[in-house]
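Let's start with one chain on its own, the form predicted on its own, as structure tokens.
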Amino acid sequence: MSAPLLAVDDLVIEFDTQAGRRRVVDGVSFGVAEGEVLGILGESGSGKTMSTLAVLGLVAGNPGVMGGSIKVFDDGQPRELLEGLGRVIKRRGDKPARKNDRRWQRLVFRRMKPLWGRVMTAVFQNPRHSLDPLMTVGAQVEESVRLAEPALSKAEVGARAVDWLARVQMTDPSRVHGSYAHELSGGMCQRAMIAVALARRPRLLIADEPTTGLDTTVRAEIVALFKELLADRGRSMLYISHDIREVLYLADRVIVMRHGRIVEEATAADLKAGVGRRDPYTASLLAAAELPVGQQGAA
């Protein structure tokens, strides 16, 4: 059995709304092993993105993250990313608990800074917002290469950056190296963002709806690219999507979320084959995609 890389246990995230406090992630638990691809499937508002943002230390706000455990195994040693959370949460009588968010964000930044890029990194759904508009694509890939391989010379860093752009199947990597984000199509920007992320050589890649907003052909190309890159390097990955076909194509295991909770966990092979009992929501997703449903659980 592969060694664990990430373990999330009983995660709770809350936000205050006009209608009162809302729990957007309610006791979510999952794990990722070395070399494994975990797919997180769910509709908008299911809590899938918020859960993964918590793993990255990117959930701000009072209350925000209010409970649970997130462990990242760095060189086999567990690091608790939510250590000290209870010390910044104040409970007063019957009133909803409050958190000192500024203090918490300082703790999170110090804890996450050595992990961002090296242990985990992310590709989000709008690459134009993730790429720096004032830097060439090549300069941004070079920055990742330099952090991953500080002993390389300037010329070697530049050559390695062009090589990464070629690996993500840019048609003219040398030209793209000198281009800015606004000069590229949406699909090319997403490929560039994948190159920036992977050039840092992370152990865990988090891809959050990376094909949203792309046309059908480009979406298929990006998903196939992930499949190829994962097979080549044996990386671990969290792939978050509302598209069940994408998730089943890439993932080893799948969790299905709805209303802030996990309603199903199964291997991708079992879901594809229609093996086992299915939650009604999962069954509806499989049926809509014209895939085998299997037995349906209680409504």
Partner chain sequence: MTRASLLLIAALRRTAGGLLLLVGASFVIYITIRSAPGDAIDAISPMGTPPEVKAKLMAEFGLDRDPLTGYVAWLSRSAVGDFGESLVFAPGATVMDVGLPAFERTLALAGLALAACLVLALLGALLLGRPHPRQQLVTGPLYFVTAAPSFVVAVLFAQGMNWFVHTYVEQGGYETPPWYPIPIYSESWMPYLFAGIVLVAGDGLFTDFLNAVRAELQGLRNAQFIAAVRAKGARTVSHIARNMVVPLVSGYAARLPIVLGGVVIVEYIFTLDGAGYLLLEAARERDFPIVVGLSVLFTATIIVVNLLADIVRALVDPREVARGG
The other form holds:
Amino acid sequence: MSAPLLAVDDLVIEFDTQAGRRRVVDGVSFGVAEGEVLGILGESGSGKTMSTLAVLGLVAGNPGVMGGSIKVFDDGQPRELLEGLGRVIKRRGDKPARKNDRRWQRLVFRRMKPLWGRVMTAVFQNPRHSLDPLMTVGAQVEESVRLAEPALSKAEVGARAVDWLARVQMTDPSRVHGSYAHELSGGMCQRAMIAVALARRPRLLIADEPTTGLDTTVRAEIVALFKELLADRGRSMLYISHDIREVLYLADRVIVMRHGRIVEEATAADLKAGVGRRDPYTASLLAAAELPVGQQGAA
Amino acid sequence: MTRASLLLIAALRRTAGGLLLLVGASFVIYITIRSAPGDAIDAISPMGTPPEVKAKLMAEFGLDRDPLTGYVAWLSRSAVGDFGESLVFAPGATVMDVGLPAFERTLALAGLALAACLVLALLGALLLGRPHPRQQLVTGPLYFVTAAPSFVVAVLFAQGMNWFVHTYVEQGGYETPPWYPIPIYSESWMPYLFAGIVLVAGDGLFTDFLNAVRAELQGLRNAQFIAAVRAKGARTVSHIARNMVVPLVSGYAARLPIVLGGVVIVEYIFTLDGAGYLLLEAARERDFPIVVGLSVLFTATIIVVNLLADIVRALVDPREVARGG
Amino acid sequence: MEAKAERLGLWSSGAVVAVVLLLGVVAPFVAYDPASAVDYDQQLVGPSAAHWFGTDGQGRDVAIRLLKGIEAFFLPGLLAGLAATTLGALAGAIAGYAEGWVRSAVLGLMQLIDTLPRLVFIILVCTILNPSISLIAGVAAVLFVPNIATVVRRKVEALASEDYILAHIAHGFRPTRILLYHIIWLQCRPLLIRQATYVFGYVLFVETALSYLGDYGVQEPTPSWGNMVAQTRELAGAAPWPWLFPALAIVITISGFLAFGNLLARREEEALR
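In place of the form predicted on its own, the structure of the form predicted together with the partner chain is requested.
Expanding to the full complex; the earlier chain stays at the top.
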């Protein structure tokens, strides 16, 4: 097995709601190895987005991340994001009660700063809101290019940005380069966002429901784009979706989440072929997608 | 069309809209004059005005004609800055001669005070950071204190000053310290500084601005594109700063009318020789041309500043131009 | 913690509002003759059992003048708040719902009123017309209509494309009912509460400010918080109570009403969510 890039262990995320404390991620563990595509599958509210935001260090306060460990491997060196987290969590009895959000954020941001972009970056759902509305798309791609390749001259940076926009299959890259987010369609915004993320040349790309809110045909195009970009350079990716077809199409390995827990972990090949015992929830997802279900029951 | 030409068209359109507003607002002011009970000329002239002055006033304000043609006559004179002559305050001098220098001082005071308020609100918002429940224990009372009307703040301020002066004199100082702002009229900039402080602190201006900036900053920090910028490892400062320009400029323009009201009160209390003080003195002595002239100047200022804010918005935010407003 | 602080704010500001409303209702039934209240043997007496808040320069009891002073702005303020919110909601509903020239006309009118500098315009009106607190309140109400209309219009426009409103239309509800009941009454109420308390506070502010600045507003010897504060400001250092208590009353009332409107509106907004 190749070197690990990310290892999440026993992650716990909680939120305070009017109905009291709710555990949205309940002891989740998963990992991504170099060159691997891990798919996380789950319905909305299953905790899949929260887990990935936690990996990025972007879960805002209101308790938020309450326990577990997130290791990111930077050239084989493990970096533990949540080390010392216990210090900012106040306990009542032996239960974690509140945490000091500001101190927590400062701690995590400081650790994430050298990792963001270089080791991993993300493409979010809702592409329209992922781009700075006041900057041209080109300027935002250029910002990534400059961070990834600081040695380039200004002209080279511009050319590289147009190149990236062409690589995400924009029909008119030089026009898009000078456009603003509000002038583009949702699908084009997501392509632009993918260009911004990839131009940064991350080791691990995290795609958090990148097709949500897009039209069916556009979704297919974006998924195809991901597939092509993956084939292009053997990139590692964490792909989160509620669509089993997308996940099976892109991922090497799949975990299925429900109610904040992992209910299933299997290779995409096994799932597609219907090999092995399936959790009932996974089985229902497979059945709904008219795929072979295989055996049911606890694996 | 290129973005620049679209921008130019938007700017021209907004300027035209601003002019239209100015005409409309001046019409409201004119109609207010015409709505005086009884004979309008008696309502607007001071006691014992000689008949020939009355006749001149009648002609100036078009009171001898029907409201519409009267308005057109008055407007065509006002449009070139001819608001007639002062009656009581500075007889013989034109309104512009008396009013404009005073108005410039007022505008400087109000504009700078509001700018200071903006800077302080921004600093405060950055310093306080994300809203935290416990901060309400601080901001609650702060809100209470600064919701105090400016004249209350001013008197408290003056009392504090008096107390200071007493101790100063008791300690063997000269009668009043050189920086004492109240109530001596002086050419020094000190009274303006104190007036500015009261202006910033009074009428809830600062807290209101602070809350607005904090909410804006908080919304921006939670915005998805900022998370995306963070995730790619770029600095968020420039993105946040750029996106704060529009709300700050809008906030400035939106609060100007409040400050221009506050400046009237503050100038009166600190006896500053500005347009607000002039307006009140002229109103007291029924020097009507000055009152009307200054009202138009105040209104025009608000329109012009809003227009400038619109143009800045259009320059910074490409969506504004796209909306074609 | 957050909820606790907010509840505390809501209760304390609610208490201020309740006390002001109660005193405002009671005040007209309290007999008070300003002329006979003058007592030159009792000038500027400090707070005592007989005079809770002391006496002013003419030996009049400050407490009773404070109570009677409420009358000056109470009814005009309430009516102005009511008028401004009603007119504002209507104008906002029309501007949000109508199309074409009606919409442009309402928007233009609102923008026009909004450019008038409020205090300056009120002073102008007061120099032309006979200044009275009702006139001031009326003008203030009109000057606040655009504010209210804008927030209502935004809400109407935002809701117009909501599915449940579309469903109401599909169900054949009358548009006026949808607009006035489902949108304005059910959805805009928090906004309107906030704006109404704001206008009430503004009327009190203008009344006191104008008493301060000139002889507009309520005339002596009839008490108003404005003229109480204005007359006694010179004495504020030597004998603070005749100035301090009305000033405190003004500050507490204005901030109490503002805070109550804000917190109540926020609570209702949360309930709507």
